[in-house]
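First, one chain by itself in structure tokens, the form predicted alone.
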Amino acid sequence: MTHYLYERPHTLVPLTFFARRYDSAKSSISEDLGIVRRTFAARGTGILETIPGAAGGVRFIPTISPQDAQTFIQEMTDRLEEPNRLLPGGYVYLSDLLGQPDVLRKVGRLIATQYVDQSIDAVMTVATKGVPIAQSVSMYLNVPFVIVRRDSKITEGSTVSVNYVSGSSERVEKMELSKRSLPRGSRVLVVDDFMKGGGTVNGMKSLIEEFEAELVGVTVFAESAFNGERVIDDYTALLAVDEVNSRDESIHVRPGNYLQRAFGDQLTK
């Protein structure tokens, strides 16, 4: 059951499915189902929840612990000050990060436990570096992910696009969004991987807005300091890198302000 419960996130299952899946009484499963609750609950690994009544059953909500989420954010802090990850123009190289599965799962799992309170329909982002966070974010929440794109796709059918101001250059680019990849009306969580002036982001909600669709929340992997204005001021950000020194190579990294914002007086002192 816990295997089971562990593939399918935020799904109902009904107490009789396992019931007939392992030929035991409905009483039997429930004290079972109340071991792995504990279980999950003293592990970290999330909520199990049960739904009363004839159509409920049980549903398996992932979530993060706060000191595994400020472990690994640490972690993830020490590795992004490594001096060979600077980069021109005072980007910070993730690639290596982003493609390890083992840190795409925690990612996936912190921003989905920020967001366990509410309700999702898709998780948006753009191409390409965000797509393995928004992969892992959708797998944790269950729900669709979008690809934003740049540039035309003919296997996307007819397009939505609008024009954006980026925010770290001040251009005006153009971003679109497949008219089969959103239905009207969703709820949608936007994902990336680095965030400067937030243009892109901005782009995004107004892509969203498009849709008329609503835009729940916006969670980056890092953000940089920027001089200037930045275009969208509601985000969360699981890293911040506060200063960049080309001259001697040095990246100074600390926590962003995920922490806070998912889990408040939680936090270990």
Given for the second form:
Number of protein chains: 2
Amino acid sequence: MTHYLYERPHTLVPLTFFARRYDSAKSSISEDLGIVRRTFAARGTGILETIPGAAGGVRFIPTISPQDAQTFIQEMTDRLEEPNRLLPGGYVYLSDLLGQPDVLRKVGRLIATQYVDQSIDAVMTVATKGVPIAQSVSMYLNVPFVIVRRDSKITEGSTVSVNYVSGSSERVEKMELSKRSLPRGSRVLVVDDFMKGGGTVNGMKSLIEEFEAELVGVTVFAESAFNGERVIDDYTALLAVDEVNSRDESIHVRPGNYLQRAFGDQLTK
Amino acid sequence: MTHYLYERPHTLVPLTFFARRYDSAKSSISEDLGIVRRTFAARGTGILETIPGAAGGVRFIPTISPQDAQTFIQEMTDRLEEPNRLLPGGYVYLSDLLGQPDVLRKVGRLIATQYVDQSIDAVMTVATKGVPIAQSVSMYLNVPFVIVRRDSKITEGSTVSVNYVSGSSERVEKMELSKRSLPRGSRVLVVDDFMKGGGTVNGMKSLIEEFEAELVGVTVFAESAFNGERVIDDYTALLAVDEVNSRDESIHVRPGNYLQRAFGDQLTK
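Just the form predicted alone so far, so send over the form predicted in complex with another copy of the chain.
Let us now look at the entire complex, which starts with that chain.
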């Protein structure tokens, strides 16, 4: 049952389904689910929600405990400070981390936990490096993800495009999204790997408006120090890259505002 | 325990770890794992491998049963034949399917099952649409994935690039991969969403040679009928798009060679 629920997060499974599948009485299924619920709660793995009544059942909502989240963010802070991550222009190399399944699983669970009380219809990101994060969050929220592209591709069909100002380079650029990929009125969570000036995220905000959809929140893996005014102020970052010093090849990273935003007072610091 | 193993596929977990975690005797952990193993086997969820001895433990290897694989491929065949997927130029719209977490989970499990007996160090794909497939396979194999790009990005650091002939358009193009992303000697599995002439996959093959790595196999979500000689002949496709008729807006899709290649005689047809 654990495995079945785990493969279908946020999906309501009727108790009668389990009763038939395992050829057991509903009462013993209920009892077993009680054990699963307590284990999940004790380990901070997630919430097992029970909806009573004929149309009811049980639903698994994956989460992460504040302690595990804190440990993971500390771990990432250390990894990001590795000096060989420094790239010309003050960029930080992240592709190895965002290609590791265990890192992505954690990132997905962290971001999904933050929005656990909100209803979300789709996760949005921009190609290419935001895709692994969007996909991982989408797995844990069990909603589709959509990929905004900077280049038009024939395999997308008709698209809607917007212009946006890339904050760090002050250039006007274009991004577009396949017309059929986002139904009107969708509640959208925007995620990305890295945020400097916020121009890209702002572009996605405009796109969401064009689709008459609604922005629920913005969470990025890492934000970097930015000289100037950010065009986005309401966002969450797991990590904050404070300073990149090309001369002595050092990178200073600290936890972003994620822990505060996701857990608030729950954290004992 | 199910959940713990499930989150760490292909990872050896010592029995003493579970004994400590659940404060139980190793013998009762062994017994419980026996139940988990039989359930996994009966449901075709995966293999629970036990390695005896002091350095031993238990390892979860996710797989899919031939029957579930067949059902899923049939389902996808029907979905791909939906007439509104037809795009100008004979292309087929796939982005909605490859943005659905449940579809991606199945695709990942299918491809991981095919290579379950091989040792694989990394999954490779080309940006952007192969990424979700690569990530999903990487989750089930628990190895990193690397993304080859057609455009150079400053956030990748030094890259190695190769030229390749795009089979369908006969143009020479360039693709590149960050130098640090693939260690020499890696055993690489190539995946992609769609294959026409095989030029892109061939480009990835050249890249793998440049990195002095080894190609283990090629699996694509869908192959399409191609007028001419394919530059790649040894590959697996989950689905085969036989004919796209723009006049009456029909698409003919059939299962690809996946079932035959992954399960051979195991399938009772």
